[in-house]
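As a starting point, one isolated chain is supplied in structure tokens, in the form predicted alone.
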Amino acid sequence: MAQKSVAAIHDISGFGRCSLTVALPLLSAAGIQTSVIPTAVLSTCTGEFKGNTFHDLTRDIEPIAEHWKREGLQFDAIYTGYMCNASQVYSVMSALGYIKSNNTFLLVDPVMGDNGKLYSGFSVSFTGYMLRLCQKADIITPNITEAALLAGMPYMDGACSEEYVQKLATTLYERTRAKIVLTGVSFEKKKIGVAIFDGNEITYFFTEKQPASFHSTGDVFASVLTAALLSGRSLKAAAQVAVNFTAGCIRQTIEDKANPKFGVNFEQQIPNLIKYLQ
């Protein structure tokens, strides 16, 4: 099988496991040629670090994509993550016009918030801009907070009802026409996982919920989901791989008693990713 390729459009932190410092090694380990368009450069990830440097690269996004088009570069997938502001969302959508072909699938991780709140620096109006990007996607991977914002529904804290998750997924599908992979789904205290809605039926995959939470597990999940899809898995099978791998990274980090500020230890779990994708 010919080597697959992906263009990853995310920010990059000098220190910390998130965004491109997660996506690039995981996709590459899966045997996928990975090209990047950085949306911003930060000194550290923003989870629990304060006072980090931040350099917005919005004005570079379209020129990079335009250059790639002139060079005749083509991609099997485009995978987007954090966007700094509304202008950057528009720049990314313009960039898609240069590098997305009819055979390229677009996976959007609509990074905006968690625990019922938008991340710092985002206004409510940003949700509308992100929705427009999601409407161009083939697959989106929101958490419960992001899905509620995009669907225009109230956020439900804690364990959700199955009825609520189904309504969230179907409403979001109707608004975007993208396949939905909803992360952070939990119907009971000891289980957490994902809900997949392809427009016809909803499927769930769960794993044991650990007594700790870490920033950027969504980046790990979406990166592995993309890798598994490009490796020929169906959406359901790819989601199962991503759930299992992310859970393994969390368990490894807890066993290591590592500083949670640094994100999850995905590096030492890469051999398992390769096994999952064989």
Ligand code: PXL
Given for the second form:
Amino acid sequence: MAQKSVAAIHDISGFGRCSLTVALPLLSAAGIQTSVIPTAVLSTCTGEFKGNTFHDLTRDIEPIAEHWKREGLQFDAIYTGYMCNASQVYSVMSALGYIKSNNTFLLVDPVMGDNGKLYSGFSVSFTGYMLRLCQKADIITPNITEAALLAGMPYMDGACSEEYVQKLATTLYERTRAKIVLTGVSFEKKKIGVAIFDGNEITYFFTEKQPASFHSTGDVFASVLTAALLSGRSLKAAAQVAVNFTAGCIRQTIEDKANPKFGVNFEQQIPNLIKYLQ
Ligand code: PXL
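Requested next: the structure of the form predicted in complex with the named molecule (the form predicted alone having been shown above).
Expanding to the full complex; the earlier chain stays at the top.
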């Protein structure tokens, strides 16, 4: 199979294993040519550390994409994640006009919050901008908090009902027409996983729930989902790879007794990613 290529559009948080410092190594390890549009440079991710530096690169997003178009560059996929503000969402949408062809699939991870709360720095109005980007996507990967915000539904805490998850996924599909991969779905205490809604049927994949949670596991999940899709897997098969790999990273980080602020140890799980994708 010819080598696949992806353009990853995220911030670079220098320390803390999220966004581009997760997407770039994982996609490259999966054998995919990965180009990046960095949307901002931060000293750390914003959730676990206070007082981070922030250098906004919004003004560079469109010119980079425009240059790539002039060079005739083509991508099999575009994968977007955390955006720092509404202007970045607009610039990314304009950039898509330059670099997205009919054969490019767009995966949007609408990173905005978790556990029923928006991440710091975001207001509810930001949700409306993210929804517009999601409407351009082929696949979106919200967690329950983000899905509830995008669907305009209340957030249900803890183990949620199957009826709630179905309503969330179908409402979001109606609003975006993108395939929905809902993360952090849990109907019982010991299991956690994803719900996939492709417009026709809903499918679930679960794994054992670990006794700790870490930030930015959504970035690991969405990066591996993109990699597995590009390596020719169906959405369901790709989601299963991404669930298993992310769970492996969490298990390893717990075994390591590592500082939870430092994100998950995905690096030492890369050999498993390569095995899963063979
Ligand atoms: O993991 C998502 C993410 C990416 N980038 C930055 C973040 C976060 C989550 O908080 O703060 C800067």
